[in-house]
Amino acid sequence: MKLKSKVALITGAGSGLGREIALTFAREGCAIGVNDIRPETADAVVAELRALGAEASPLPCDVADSRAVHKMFAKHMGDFQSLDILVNNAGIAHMEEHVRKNAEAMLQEVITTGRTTRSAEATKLMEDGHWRRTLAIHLDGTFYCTREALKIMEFNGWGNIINMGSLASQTGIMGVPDYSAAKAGIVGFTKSVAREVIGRGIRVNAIAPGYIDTPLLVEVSDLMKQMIAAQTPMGRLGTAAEVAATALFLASDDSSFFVGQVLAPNGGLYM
């Protein structure tokens, strides 16, 4: 088991990419907080880990909120009594139904004649609480969280930080721009914390994933889907399953001499 003996935080492990981690660390023998923002979920996804025989807690908290995110740190361990793996992986994406229309047209536009002659309504339309939502969660929650789990990992003089970036961080995705530039920030914050606390015994990376079949996805229509398969050079989404195996591959020894770098499951869809 390649993780043995390890205690790892999970955020927004109440579904998708989260839980398929949080699953992959049980097997390999990790004991694991489940941070989700609703309990049900959290309380669910623990079922699960606890029917793999893994010990496990619920740690519902809104990781935007960062006295919230203390006080769940301050759980974790007292159920715990150890952090050795934090994975940042809270988020959400989400596009109004105009906006995504729109940009499926521009897509399609695009594939089909290499420009595209629509406006960018996402940009134009987007309202001030919309982006703020988007950036607290994603890039508030991952430095409130990371502050707290080091902390924690620097009286230990070990640890490991995994945060979860996205193709959209390395090349933008239409529609998104509040996500694209959220996912850009999580990726500079990684590198820059990984060259601070590597001398501290503490090693930080990130996992910027392509197009992965989740629930993130339920808002894009099969044409669309369709659509970026096409585009795709292995021409599929991606799993969770994929995703999980590269978290578990930089929470484990064997990448002992990976730091501050950005490891990228998107099937070839950006090289």
Ligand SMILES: NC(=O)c1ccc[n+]([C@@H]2O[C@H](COP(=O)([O-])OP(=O)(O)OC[C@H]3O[C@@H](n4cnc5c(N)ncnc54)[C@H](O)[C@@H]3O)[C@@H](O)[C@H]2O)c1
Second form
Amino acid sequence: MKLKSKVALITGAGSGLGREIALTFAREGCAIGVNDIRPETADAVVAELRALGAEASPLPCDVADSRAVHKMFAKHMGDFQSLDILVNNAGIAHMEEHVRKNAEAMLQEVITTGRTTRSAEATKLMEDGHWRRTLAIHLDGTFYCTREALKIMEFNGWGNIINMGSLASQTGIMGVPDYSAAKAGIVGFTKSVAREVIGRGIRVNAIAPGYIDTPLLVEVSDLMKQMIAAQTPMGRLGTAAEVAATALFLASDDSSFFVGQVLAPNGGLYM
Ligand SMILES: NC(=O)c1ccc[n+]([C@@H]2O[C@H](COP(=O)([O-])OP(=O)(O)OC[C@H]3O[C@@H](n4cnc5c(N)ncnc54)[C@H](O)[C@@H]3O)[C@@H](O)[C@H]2O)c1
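Got the form predicted on its own; any chance of the form predicted in complex with this ligand too?
The complete assembly is shown below, putting the previous chain first.
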């Protein structure tokens, strides 16, 4: 078992990648604090983990709320008395309706004429609240959770933090400038903190997945998914299990010389 007797806190673990990472870590002997903004999904994943024989506890909170995050870490320590691994995974990727329609029209135009003169009109029409909420969940949430985790890990002289970036941090994705900015910020944050705390025995790395088939892609049309698969050298979207395997590698001693790296399970979409 690669994570025997370790304790992890995984944010956004009620669905998709976070849930799969929780199940994968649990099979390797890890106890899991299951965060999600939706308490019912955290409870459901805790039940799945306990059915596997793992120790697990629900930690519902909004990671964009620094006071709630502070309380969540206190509850985690009350439940487990330890924290070895933090996975900053919670996230949203919301494309507004008009942006989605414009993006579809652009795609159709490219398919028929080979080029487009349109704009998705995402940046020009984006409201402050939409921009701020995306950055708050991804970037502020990653910062708040990392800050709390470091207080525990620096004391222990050991720790492992994995941040969820995205292909968007490497290439930008049309229609989601907020998401692309937040994910690029997470990569910069990862490298800075990695340099800061490696001397204390804490490794910080990131994962930048390509398109992975999870509920996050609910707003992506079938046509768009076909285009993505066609542009991906591997010819398909990824699975949550493929990202969870990357997280397990980073969380375990198998990656002992990896510091401040961004691993990109993306089927070759970006090399
Ligand atoms: N699916 C993909 O193609 C893909 C690609 C690259 C990166 N990612 C990133 O991976 C992470 C997980 O995405 P997913 O595909 O599993 O999506 P998902 O929608 O299946 O899961 C995200 C989870 O995060 C939770 N969440 C949202 N806001 C939160 C908040 N403020 N506080 C706590 N929890 C919150 C949601 O309730 C949900 O359970 C995200 O950071 C996402 O940006 C996903």
